[in-house]
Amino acid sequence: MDKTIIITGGAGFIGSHVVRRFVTKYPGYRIINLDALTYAGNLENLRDIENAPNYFFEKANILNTDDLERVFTLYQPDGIIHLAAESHVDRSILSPLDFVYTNVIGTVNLLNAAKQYWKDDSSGKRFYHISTDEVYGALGKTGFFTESTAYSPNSPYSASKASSDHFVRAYGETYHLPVIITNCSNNYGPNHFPEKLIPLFINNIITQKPLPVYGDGLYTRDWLYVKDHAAAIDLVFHEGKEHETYNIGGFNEWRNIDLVKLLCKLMDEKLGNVHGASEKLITYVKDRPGHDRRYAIDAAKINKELGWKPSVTFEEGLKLTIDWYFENKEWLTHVTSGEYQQYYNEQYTTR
C-alpha cells in the first residue's frame, strides 16, 4: 500500500464521507477506521464500502491509551485524519466533561501516540486535525473569522476544541510533530444524525412535529455541504502546508429562520403540501445558554494557496440532502429508533 491512514470517527457524520472518499479514490491506500461508535457512530454510513479491500475497521476508544497503542502497532501509520469528537452543543452545556474527556484528552492521547510511533521518523508523515468555526466565538454585523482570529470559545464545545487546537499547534512546535489543523463551518449532509438542525426538522416535518427555532431565529450561520468538505479536507490532507492553520467555509450565510423557511418550502414541494403546510409546525422555544449570534469564514487563504472552493450553493446541497433523506428512509428509521446501533454486532461480531 502506498500509505496507510487511520481516521478517527470514520464512522460518524463528517467522518463516513471522508473514509468513502478516500477509500474510492485512493484504492493504493490503507484506510483504517478508528470509531468508539458512541451514539452518533453509525457504520451503517459506510454500508457501501465496508468490503472494499483497502478499508479496515477498528472498534477503539481515543481515550484507551491500549486502544491506540494496539492499533498503532498493528497498523503503522504514516497518516492520521482526527475527526473523532463530541460535536452537539446542547449536549456539551448539559455535560461538559464528556467534551473535555473526548476532544482535549482523546486528542492528546492520539497526539502521544504519533509523537511515540513517529519518533525515529517523521518525514511522510501527518497529524490532521479538524476544527471547528466555534472556537473563534460570535462575530458583530459585519466581519469574518480568518484564520489569525483570536480564540474566544463561548460553550463548553467550542472550549473543548480550542483547547484540542492549541495541544495540537503546541506538539508541532514542541515536539516538532508534522501537525495541520482546519477549522470549517457548520457542514450539513447525507448521513447527518437528526440531533441538529437540518435533519432534524426535515425529519419533523416528514413526522409533523414541531420546529423549534432558539430565541428569534435571526442567528446566523456560515453552511457547508459535507461532501465539499471532505474534498477540502482531501486536498489538505495532501496538499497543504505543516504547522498552518486553513479555515473552511461554505460561503453561504443564512439566518436561521430564513433557513428553516427555505427548508419547509422545499419540503412542501417534496412532500406535495399546499404551500406554507411546513411552516405552520415553526414554534419559538427558549434560547441556548451563550449561544453565539453570528459566525462566518474567510476562506480565501484554501482558496488561493489549494485552488478550492464549494462545488454547490446552499439549495443546491439543500435539494440534495432532502433527496437523500427521501431515498434513505430506512437510514432514518434505524437512526431515530436506536436500531443502528445493532449493525456492529450483526456485521461484525459474528464474522
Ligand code: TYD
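Bear in mind that the values here come from a model prediction, so they are computed numbers and not experimental data. Residue numbers count along the first chain shown, from 1. So that the term is clear: the rigid core is the largest set of C-alpha atoms that superpose within 1.5 Å between two forms. Compared with the form predicted together with this ligand:
- In the core-superposed comparison between these two forms, Y340 has its Cα shifted by at least 2 Å.
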The other form holds:
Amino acid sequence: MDKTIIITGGAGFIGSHVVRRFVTKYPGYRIINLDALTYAGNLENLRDIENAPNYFFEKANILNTDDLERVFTLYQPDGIIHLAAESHVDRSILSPLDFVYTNVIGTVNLLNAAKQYWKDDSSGKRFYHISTDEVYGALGKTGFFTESTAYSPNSPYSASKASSDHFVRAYGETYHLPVIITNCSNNYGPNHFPEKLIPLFINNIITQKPLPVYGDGLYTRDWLYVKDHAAAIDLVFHEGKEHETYNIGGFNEWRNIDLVKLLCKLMDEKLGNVHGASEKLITYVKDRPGHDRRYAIDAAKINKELGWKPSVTFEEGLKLTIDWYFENKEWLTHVTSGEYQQYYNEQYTTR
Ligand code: NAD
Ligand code: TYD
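The form predicted together with this ligand is what I want next, because the block you gave corresponds to the form predicted on its own; please supply it.
To see the whole picture, the full complex is given below, headed by that same chain.
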C-alpha cells in the first residue's frame, strides 16, 4: 500500500540517505522532508532527487507547533521517521540547552502532533524515532549494549537523546501511539558534516591541518556505514514490531588511534603520498570532558528477528567515503565556510 511519510532531519547526514532510499525505492510513497536547515542541514545533500515527483521539502522547525500542524494537515502522514536533532557531543558541551530544546521539546512537539493527528485511528500508522547507542553510557573493556541495558547517559547530547527516547516510549504506553525506537552506533560515510571524527580528519588531511586526537586516543567506537543504517531504518519501518526497541551496530569496534592510522594510510594511497605522511599530522590534544571510553552494540536482535546485517566491511566503507569526499570537494568547501570556521576556532584553538 502506498504511504505518506514525514522524515524529519532529512537534509542532514543520515536523514538525506534515508530520504534518498525511500524516494527512489518506493516511487508510490510520498516522502516529505521536514527540516529547519540548521548548520547541519544541507539541501545540496539531495540535489540528485530534488525533482522526483514523490519528494517534497518543507522548511519547518519541530520547535514550532504551528509549523507542525500546517505540515500534518497538508500531507496527512501515515508514518513519521524522526531524525531531526542536534547531534554533536562537542557542541552539546558548549551549549546544552540547544539540545534540550531540539531533542527533547522538539520530539515531544512531534509526538503531540502525531497523537493529535492520529487520535481517531492510529491503525497502520507508525512513529519511528531514531536514537543512538550513546544513551547507554560507557562500557568497560568487555561487554555489549543490548536492548535491555540500563540508560546511563554521560554527555548533554546523550542525556537529551535518552530523554527523548523516554518520551517516545511513554507516548506509546500512555496514549497507545504506535511507536518504535532504534539505537544505532556511530555512522560514517558520504555527506557527513566535517565536525565528526572521520570527515573532520579527511578534511584536515586534504588541507594539511593537525589531526586532533582527544586524550590518549584509546577510546573505542563501533562504526557503521551510513547506507547500512538507512537499510536498517527501511527494514524496521516496514517490518519492526510496534513498541519495540532494536539496537543497530556494525560489529566493528575500533580504537580511535587505530582508526585514524588506517584512515591516514588510505588517504596516503589516495593522494599518492609516501606511507606515513598523513600520520605526521596526528596531534594529541586535551580530552573531551565526560568522554565515554567504549561503545559496542549487540545487534543480535535485529539480525535474528529482521535479518539485517551490514553490507560492507569497514575498509570498503572507508574507501567509498574517501572517494566521495574527493569527488565532492565543492560540497566540502561550501560546508566549511562561514559558521564552521567560528566553531572550529572555539573547539580547537585552546586545546
Ligand atoms: P545531523 O546533525 O547531520 O542532521 C540533523 C538534521 O536535523 C539537520 O538536517 C538539521 O537541519 C535538522 N534539524 C535540527 N534541528 C531541527 C529542528 N529544530 N527542526 C527541524 N529540523 C532540525 O544529524 P545525523 O548525524 O544525521 O543524525 C540524525 C539522527 O540520528 C539524530 O537523531 C541522531 O541523534 C541520530 N544518530 C546519529 C548517529 C551518528 O553517528 N551520526 C548515530 C546514531 C543515531
Ligand atoms: P565523534 O565523531 O564526535 O562521535 P561521538 O562522540 O558521537 O562518538 O567522535 C568519535 C570519537 O572520536 C570520540 O571518541 C571522540 C573522538 N574525537 C577525537 O579524538 N578528535 C576529534 O576532533 C573529534 C571530533 C572526535
